[in-house]
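This document opens with one chain alone, in structure tokens, the form predicted on its own.
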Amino acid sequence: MITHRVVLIPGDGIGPEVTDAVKQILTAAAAPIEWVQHEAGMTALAHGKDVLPAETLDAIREHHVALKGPCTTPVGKGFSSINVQLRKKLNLYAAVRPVRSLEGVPTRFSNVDLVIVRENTEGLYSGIENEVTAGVVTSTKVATETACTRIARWAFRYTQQRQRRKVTVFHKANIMKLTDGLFIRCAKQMHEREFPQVGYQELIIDAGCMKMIQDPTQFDVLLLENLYGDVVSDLCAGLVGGLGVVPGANIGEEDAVFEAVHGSAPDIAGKGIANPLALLMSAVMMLNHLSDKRGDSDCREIARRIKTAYDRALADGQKTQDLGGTLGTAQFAQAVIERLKG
């Protein structure tokens, strides 16, 4: 069995707790992972390092795969988001967020099965802001044909490889005719030239969000620019139980970072009650990625076993407090491990 070296960034707040739980589950599943631990965020600052140390970036560039717990981002001041920095410095242009209904996690909707693909490097997240004069600021939205074409190809290729039905582009090209106009033009060209067999749809984002809340099962793979993808991916998480039950990945040509998409929750850090499911789901995505990139079928089978085990745990009512259950972090991890054994 091949052993894969993976950079582990526990993160801040509840990050180390949920990370430990996920490590235990992967060990119990005999996942062929050797962890290379590094720091980022407030934890790195507390140890006298930069918020995103060079050695952490270098390690990801060397091993090409990382699993990251949540990192704290100050609101309105302080350092910029670790996630945004990682995406820019490593050119992780595709943010991927699968969202599906889970047995044992009741919501207003059932049979939700979506994948949100978000362009990760441009748009308003380019961070180009200026104060024109006192009390007047501007923010520049950036769109390039290169990045728009690249993310469109990624979304269509993913849809085809996973045997999904169609790609729907959410946009506001009726108002932002140049930036969003370029985005949908590149998506349409990609559909017509390289993936005509994949279904294709365009929707103005406000109408698309309304339709999403009316019936999310009418959608399959959503393709969005940066800001829209950020907002809509969280909206979709709300359809199935919140950010604690959805995974996330940031993928580039060379490197990939898999992460829990929820916050660091400092108010419950150290209490042993945090839900490790989102990071565990992200680790399953990571194993599937290793299988795709390195041809390791063992990783795919282990990913399938872990997914089956946490699905069974939830269906059996083994849930943490945020989902209406009574289990703590370690107890939920043990419930999953027990179901790995049969």
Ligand code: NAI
Given for the second form:
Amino acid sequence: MITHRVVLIPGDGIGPEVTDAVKQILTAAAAPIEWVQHEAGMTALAHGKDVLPAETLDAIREHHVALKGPCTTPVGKGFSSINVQLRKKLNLYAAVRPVRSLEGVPTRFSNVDLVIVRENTEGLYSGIENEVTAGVVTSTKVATETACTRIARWAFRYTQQRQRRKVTVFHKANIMKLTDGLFIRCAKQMHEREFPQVGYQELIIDAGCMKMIQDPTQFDVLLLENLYGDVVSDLCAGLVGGLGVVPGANIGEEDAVFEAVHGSAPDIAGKGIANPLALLMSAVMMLNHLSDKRGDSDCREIARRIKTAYDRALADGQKTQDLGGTLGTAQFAQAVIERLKG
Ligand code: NAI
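What would the structure be for the form predicted in complex with this ligand, given that what you showed me was the form predicted on its own?
Shown next: the complete complex, the earlier chain at its head.
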């Protein structure tokens, strides 16, 4: 069996609690992972390091795969998001976030199955903000043909490879005619030139959100620029039980960082009640990625066993408080571990 060295960044807030739980489950499943632990975020600052230490970036560049807990970003002041910095510095241009209904987690819709593909490197997250004069500030939205084409190709290829039906672009090109105009033009060209057999739809984002809430089953793969992808990810999480159940991957040509959609949840940090499932699902995506990239079929089989175990735990009513259950983080991890055996 091959052992894969994977960088582990526990992060801030609930990060260490949920990463501990996920590590325990992967160990119990005999996942062939050797963790290389590094810091980032407030935790790194508290230990006298940079908020995104060079050694953390270097380790990801060396090992190519990381599992990351959430990192806190100060609101309205302070350093810029290390999550955004990390994605830009490693050119992790595609954020992919599967959103699925789960048995045992009752919500308004029972058959949601969609995937959000978010452009991760530009848009309004370029961090170009200026005070023009006292009381007047600007933020620059950047769209480049290269990045718009690259994410469109990634979304269509993913849709085709996974035998999904359709890509829907949410945009606001009626108002942002140049930036969002370029985004949809690149997506449409990609559809017409390289993927004419994949379904394609464009929707103005406000109407798109309304349709999403009315009937999410009409959507399949959603392609969005950076800010819209961020907001719509949380909206879609709300359709399937909340932020505790939506995983994610940030993928580039060389490297991939797997992390839940949720943040550091300071309101519940340190209480032992955070749901580790979103990070566990991200770890399952990571094992499948290792299998795809390195031809390691053991990783795919272990991913399948872990998924079966957490599906069974939920179906048996073993849930954390965010899902209406009573279990703490460690108890839920234990419930999953018990179901790995049978
Ligand atoms: P959040 O996602 O941390 O929390 C929103 C709500 O969902 C809170 O009520 C929280 O308790 C709940 N929640 C989130 N994850 C949960 C889990 N696993 N189990 C149970 N409940 C959970 O979003 P918020 O409060 O807006 O942001 C907090 C911090 O996290 C900020 O500093 C923000 O910048 C950062 N953040 C970091 C991200 C990352 O590292 N990728 C992503 C999103 C936010």
